[in-house]
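Next up: a single chain in structure tokens, the form predicted on its own.
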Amino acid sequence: MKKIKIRPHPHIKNVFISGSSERPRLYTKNPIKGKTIYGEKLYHDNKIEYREWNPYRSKLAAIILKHPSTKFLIKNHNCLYLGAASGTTVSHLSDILSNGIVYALEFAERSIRQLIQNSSERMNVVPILGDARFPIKYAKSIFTNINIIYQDVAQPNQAEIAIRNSDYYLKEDGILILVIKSQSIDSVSKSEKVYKKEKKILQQAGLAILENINIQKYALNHTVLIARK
């Protein structure tokens, strides 16, 4: 374990940085000392252990490094995460939303097994095996209001899935973070055309687009829409 000077993020509680403000490295506090989730590096500073947050492995880290103006990571908020995979980003969300709950939905059985294993010691993570296309089917697993929906699913109808889940779960004034992978929607059309189409679908459903964040530096053919219900 390495020692490094780490300081709080200037705008996001429970997120930490090191290095220059122009090229920061991200971290979250590690609640289970000595344990990693995806081989991330551990550091300590002033007797606190931190996990490095890799933007090439987590699109949410990439979003933060692009300095969004919307404040959506609040420690007592509850998040529905659609497309949780094995729990890389879920684990960091668990660190940040320390007084909230992360409902982590995953469709693939192999990934959900890994997710359960990775989150077994995290009391604020609820793994759910389910299909994001059918939000009513996992309603019995969600027992609080949802402040944030974070969606990262490789499906052709990504905006429609986001709308269905927002209609069913997201509270008024809640935030939707939609990670759009253009190649999963249309592998022939130009990415910008795909992004505009998905944005229009959200707007027609009554969601207010707050920001459009390009994260292609970290994830090829990906952009992010942040919207408010």
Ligand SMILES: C[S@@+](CC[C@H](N)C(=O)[O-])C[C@H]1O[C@@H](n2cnc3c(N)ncnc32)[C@H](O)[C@@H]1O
Second form
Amino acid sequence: MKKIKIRPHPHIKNVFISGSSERPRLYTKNPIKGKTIYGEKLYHDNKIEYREWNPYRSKLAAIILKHPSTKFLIKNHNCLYLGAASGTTVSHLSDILSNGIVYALEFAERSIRQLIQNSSERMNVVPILGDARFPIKYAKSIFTNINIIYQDVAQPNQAEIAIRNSDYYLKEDGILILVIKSQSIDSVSKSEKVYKKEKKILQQAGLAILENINIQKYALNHTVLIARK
Ligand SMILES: C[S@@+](CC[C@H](N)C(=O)[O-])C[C@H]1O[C@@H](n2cnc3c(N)ncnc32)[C@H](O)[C@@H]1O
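Switching forms now, from the form predicted on its own to the form predicted in complex with the ligand, please provide the structure.
Once more the chain from above appears, this time first in line as the rest of the complex follows.
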């Protein structure tokens, strides 16, 4: 395990950085000493263990490196995470929302098996086997209000899925983080055209677009919309 100087992120509680403020490396505190989720590096500083958070593996880390102005990561907030896969980003979100709950929805059985293993020691992660297109079907697994919906499902109708879940679960003033993969929606049209269309669909459903974050540097053909209900 390596030793490195790690300091709190200036704006986001439970996120840590090293290096220059302009181009920092990101970390979260590891609550389960010695355990890694996706081969991330562990570091020790002042007897605290940190997991490095790789923006090429987690689009949420990429979003943070782009300095969003919306404050959406608040430690006692609850998040509905759509498209959890095996829990790479979920694990860091669980570290950040330390007093909240992360409901991690995934429909691929193989991924959810890994997700369950990866989050078995994390008391604030609720893995859910379910299909994001049908929000009503997992209502029994969600037992608090939802402050944030984070969606990364790579499906053709990404905006509609986000709207359905926001209508059903997101509290008024809650934040939707929608990761849009243009290739999953339309592999022929230009990405910018696809993003514009998805944005319009959200606006027509009454969501206010706060920011559009370009994460191309870390994830090709992806953009992120941050919206408020
Ligand atoms: C790009 S991966 C997500 C990566 C993950 N967000 C991370 O950063 O660790 C997309 C995931 O969404 C899941 N997915 C796609 N459509 C879904 C749906 N309708 N309901 C639930 N999960 C879905 C896929 O099985 C896949 O695991």
